[in-house]
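Take a look at this one chain, the form predicted alone, written out in structure tokens.
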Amino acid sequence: MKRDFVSIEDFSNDEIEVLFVIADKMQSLLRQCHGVLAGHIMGSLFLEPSTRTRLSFEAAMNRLGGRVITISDAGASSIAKGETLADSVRIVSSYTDILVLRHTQAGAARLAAAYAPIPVINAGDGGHEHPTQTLCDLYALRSTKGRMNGLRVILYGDLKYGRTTHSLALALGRFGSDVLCIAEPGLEMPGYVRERCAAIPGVSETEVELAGADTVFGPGGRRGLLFSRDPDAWAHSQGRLHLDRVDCDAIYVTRLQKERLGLEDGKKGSSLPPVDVRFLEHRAFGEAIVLHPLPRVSEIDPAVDRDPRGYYFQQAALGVPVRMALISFLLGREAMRVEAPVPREERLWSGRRCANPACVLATASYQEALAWTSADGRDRCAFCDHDLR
């Protein structure tokens, strides 16, 4: 049965560690083109700007000695004479044999895996998800700190529509990990992030007041928002979380996604401070690595690059080893001898539709829709996990 790699939640835990020792085999293998995947073809449809994550999918596949076909502007495709997606993936997967799919809407990928016959990986569904970055940096934290679990990571910049930081959250709660969400107003966590982080076995959300960071935002202070087995460690109290008594281990940043802004966010600019030298003289940064899944725009300064805390252009080369070791498991070349994770409950959503204008339901009128209940009780859309109320 073909597995598809559309949300972090499709990989157990254990098999994202099988993985990691496999990228560790394709980095040391990485100058080589070693034939594993020798007459297999991957089809790349691109229907979003990409830099890295295509050339990266592109460079693992012809290291592993496989092809590559590639639609990287709709505009040059029948998608612009109105070709469904659901169409121009069956056609796709009859010329190939992994389909890596980047899209504009929420689901996309879900939507794409449920019509291919092939195995299906996500590269990015809008301000959904984005699980190849995730697995790049939980890689680049596992190559700098040794491990996944115990750390404290701090979530900064635009996270309502940072699609890597939503499954990052995730996948750093499920090893163990706390993490601590600094978000631009008004583009916090979207809420069913939110719910399904807390819903993780003894993970506790708490919002809190930052205090002890006055060199870094400012006397007026900023708020937060900390997913944490203890909170007590973070030197939490009476909702304040007193930043100068904490050692973190990463500081995640993102841009502001204004590609992704909707009318209700109004004209939003960036009023947290970048990411620069003086930012990084706090103590909690003392030995804090900075990540980015990139492109930066003003977020971080380039003095930073200098600086051996500044790892991004390293996360992002780790892209290669890591996208290896995925595609030859999902073609079969790998084994992994560990459980799977069980899938979700999920069922027909009869007769209504996904209400969120950035689901690929909006306009995927010929797929039925599906929900699943969160552990609240909330009906949430199977592909872009919205509130179906």
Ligand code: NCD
The other form holds:
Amino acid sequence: MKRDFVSIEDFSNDEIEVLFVIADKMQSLLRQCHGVLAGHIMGSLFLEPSTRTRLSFEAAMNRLGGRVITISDAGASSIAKGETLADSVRIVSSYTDILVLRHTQAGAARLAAAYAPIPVINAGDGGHEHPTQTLCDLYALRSTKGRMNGLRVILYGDLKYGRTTHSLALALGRFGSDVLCIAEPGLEMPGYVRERCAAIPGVSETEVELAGADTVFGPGGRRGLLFSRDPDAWAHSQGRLHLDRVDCDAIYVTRLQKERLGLEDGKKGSSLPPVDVRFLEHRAFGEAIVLHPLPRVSEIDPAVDRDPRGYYFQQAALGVPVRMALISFLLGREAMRVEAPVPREERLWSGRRCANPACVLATASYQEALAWTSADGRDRCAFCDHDLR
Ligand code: NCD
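Moving on from the form predicted alone, please list the structure of the form predicted together with N-carbamoyl-L-aspartate.
Shown next: the complete complex, the earlier chain at its head.
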């Protein structure tokens, strides 16, 4: 049976760990893997701007000796003539062995996976998820901190539309690391992600007011959302989290996702201070690495590039061995020999249209529309995970 990688939930922790051992091997053999995937073609369908994700996927396939065909401009494809995603995907699948899709709408990758007989990789579906970026983020943490559990990571910036933070928060929680969300006001972590994080066994969600951080955020108090197995270890008491008494392992910065901001968001600029040399002087960040999925706009001062804690360019470079490992596994060239996750139960959903205006099911009705029921008993769209009302 084919495997897809549409959500970070599609791989178990054990599988991610084995995948990283394969990535280690790929990294040391970067120039010698040629031939492993000779005769295979990857279809790369990027219907939204991309530099790192597309090029690192294509570099990965090329390094493995496979070939790549690409659409990187929706306007130059039949999508501009009104072809549905389901039809485009069926066609590209008949020419290729594996499909990488980036799309503007949440749930597009799950929909593509339902129609494609070949493995589908989600390279970012609207504001929903970006699981291969999460693999790069976890691999960067493993490379610098030597582990993926017991870490304290701050997610900082646009957490509403920053899809990379959704997949990352889930993954960190699963691996036993804590996450403190410091969001741009109005762009907080969406409910459907919060509920999934808080449903991870042992993890609880706590709303906190940040204390001891005036030199960073100015007076007036910022709020945060903590997902932790041990909130007290965060110097947390009576709703206040004393950042000056905490050692963080990483701060993960995201840009304002301007292309996704809706009228209700009413935002033009960020009110969060950028991460600069002064910011990093705060005690909490002494040992913290600075991560960013990139592109950076103004959230990280270029002076941080020279600070050894600034790790975002190395993080981007790790995308090639990580994606080499992923493609090789999905095409059956590498075996994992560990348990895969139990797939959640989904059922055909007669409504077929999702109420989330950003979902791929909002604009078209598909036979393959699926629903699932979350732990709290709510019915959800299997493509974008939002409530089905
Ligand atoms: C991110 C994305 O596309 O979600 N970029 C990436 O893939 N490395 C982050 C962003 O665009 O801000």
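These numbers were taken from a predicted model, which means no experiment stands behind them. Think of the rigid core as the biggest set of C-alphas that the two forms share within 1.5 Å after superposition. Residue numbers count along the first chain shown, from 1.
Quiz item: Core aligned, does the CA of residue 369 move at least 2 Å between the two forms?
Solution: Yes, shifts by 2 Å or more.
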